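Heads up, the chain below is alone and in the form predicted alone; it's given as structure tokens.
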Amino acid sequence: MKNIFTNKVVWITGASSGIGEALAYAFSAAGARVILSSRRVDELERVRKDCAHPEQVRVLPLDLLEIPSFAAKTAEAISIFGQIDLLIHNGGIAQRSLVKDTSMEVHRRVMEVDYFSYVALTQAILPHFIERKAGHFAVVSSVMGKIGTPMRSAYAAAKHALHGFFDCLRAEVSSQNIRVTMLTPGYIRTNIAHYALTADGSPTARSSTEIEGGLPADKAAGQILRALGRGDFEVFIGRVGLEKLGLLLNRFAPGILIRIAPKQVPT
């Protein structure tokens, strides 16, 4: 990995915890220069200090709900090391509530953070990639971006939208040496469930059995680096289990998946 990512400039959103934090450590250890973004500056500084090469890591605060700030933030990110080679779209929020109970405000907030912010940040940095005739978007989607199960309607809708948008983007820019990799994690051991929105927009404030039994974030980061090094178009991240089975059923036997999906309620 060091030969692939040494001196590459990697910008990671949602870098203060979970997969984003694990990726910060992995890329720093691989010799990359890293820019960390999220809202929580104190947590970003903690992550920076814990990186293998903190002198090659910078903190750039970014709120994914503040889309009008993206042009200036992108210019600032580029100025830090003079270029961006890889943008990892990772920041986001989950949701756990039934369709019949979920407020429109929750649907809009999840879509704003998990989809529209990705679109806006992509548009902000795309001219830089086009000018350099080089660049790579890595998009942290989810198995929920390919299938649907109970109590995840807003989250699944946003993740499904990401696949459509970035598949179109790939078709438009691949001839300009700009790559897109869709990452579809299954259950990863992070705090995502703890902060997932309920029907009224309040957080669940608890984890889940599935998340607690998921792949550790550092192992997920290792899988992601290998996938990006290979230049994969799309890859499952996680343990080979029910989530991977769901993806296979969705592709080859969707009727079976439709029958078993109602039983997949978060615990």
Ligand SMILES: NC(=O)c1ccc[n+]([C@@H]2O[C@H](COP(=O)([O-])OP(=O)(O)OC[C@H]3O[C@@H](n4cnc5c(N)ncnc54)[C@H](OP(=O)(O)O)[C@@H]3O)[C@@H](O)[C@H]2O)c1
The other form holds:
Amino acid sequence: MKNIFTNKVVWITGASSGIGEALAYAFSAAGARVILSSRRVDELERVRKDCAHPEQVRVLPLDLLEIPSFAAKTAEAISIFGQIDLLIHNGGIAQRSLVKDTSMEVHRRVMEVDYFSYVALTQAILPHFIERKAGHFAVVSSVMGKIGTPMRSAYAAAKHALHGFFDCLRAEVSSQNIRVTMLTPGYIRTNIAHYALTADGSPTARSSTEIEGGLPADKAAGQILRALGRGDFEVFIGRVGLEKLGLLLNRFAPGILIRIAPKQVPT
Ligand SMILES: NC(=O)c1ccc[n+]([C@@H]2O[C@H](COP(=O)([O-])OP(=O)(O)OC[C@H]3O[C@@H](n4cnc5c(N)ncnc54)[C@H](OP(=O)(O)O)[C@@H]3O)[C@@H](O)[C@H]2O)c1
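What's the form predicted in complex with this ligand like, now that we've got the form predicted alone?
Complete assembly follows, chain above in first position.
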């Protein structure tokens, strides 16, 4: 059955796992041509083979910390199918540490991966979208891109920065038929907590009960495809529960949210 993604070219970062992997399967099943990027080529190959139409899926290794490579990587991505219709900025890392303990190296690393790489990849592909007078940026932010809770300072700062940058970009390019959709997931069941950086930069190496109880990644991918199909500007992805309530309170009654939000208890 034909749908709006049939034959569209979708470039997904962070496609080797979690939400990006689930998006790869969902877009391939919807008939899109898909380019999968991240660092682990073996995992990307596994995802490619598991797609509904692997012959329409390509692997393009990309390290989000290697910004100088982005011009060449973008040219390569465009040359694979001759165009890019939709870039899904999704690759990223999380962080779990108190402000008082967190090294500057961790703050900088999270900003590099979760914010500056998105800026640089956007600038690399923007001329292509402007020339074609068409293009769509989907940006995987987080509920932490709208509110803040203990132990998430670097991550929340990077995700908040994405909203500032991409809201400005939308205002600059929407008249050129270039769209921006901000996705703000709540808890989604993926490996994100496992790789989250602690205060000294080492990974937590374990999941969390919140993530394990989160929405399965394939359900999140389904919500994301529907939001992109509608052309939403900004949308919550996840279970309707406390996180969605937090977003609503933040918008309409921020004072109440600050009073009732989780607090770190001194130990
Ligand atoms: N899970 C949640 O509850 C949740 C909630 C809100 C927002 N998010 C956001 O969703 C996005 C995807 O995360 P996920 O939950 O699916 O976690 P995940 O399973 O850990 O996936 C993270 C992806 O990012 C890639 N990545 C990490 N560092 C990279 C780097 N330096 N260069 C290139 N790729 C890199 C990883 O691939 P390689 O290791 O192969 O490079 C992997 O494919 C992130 O932006 C995250 O902040 C997740």
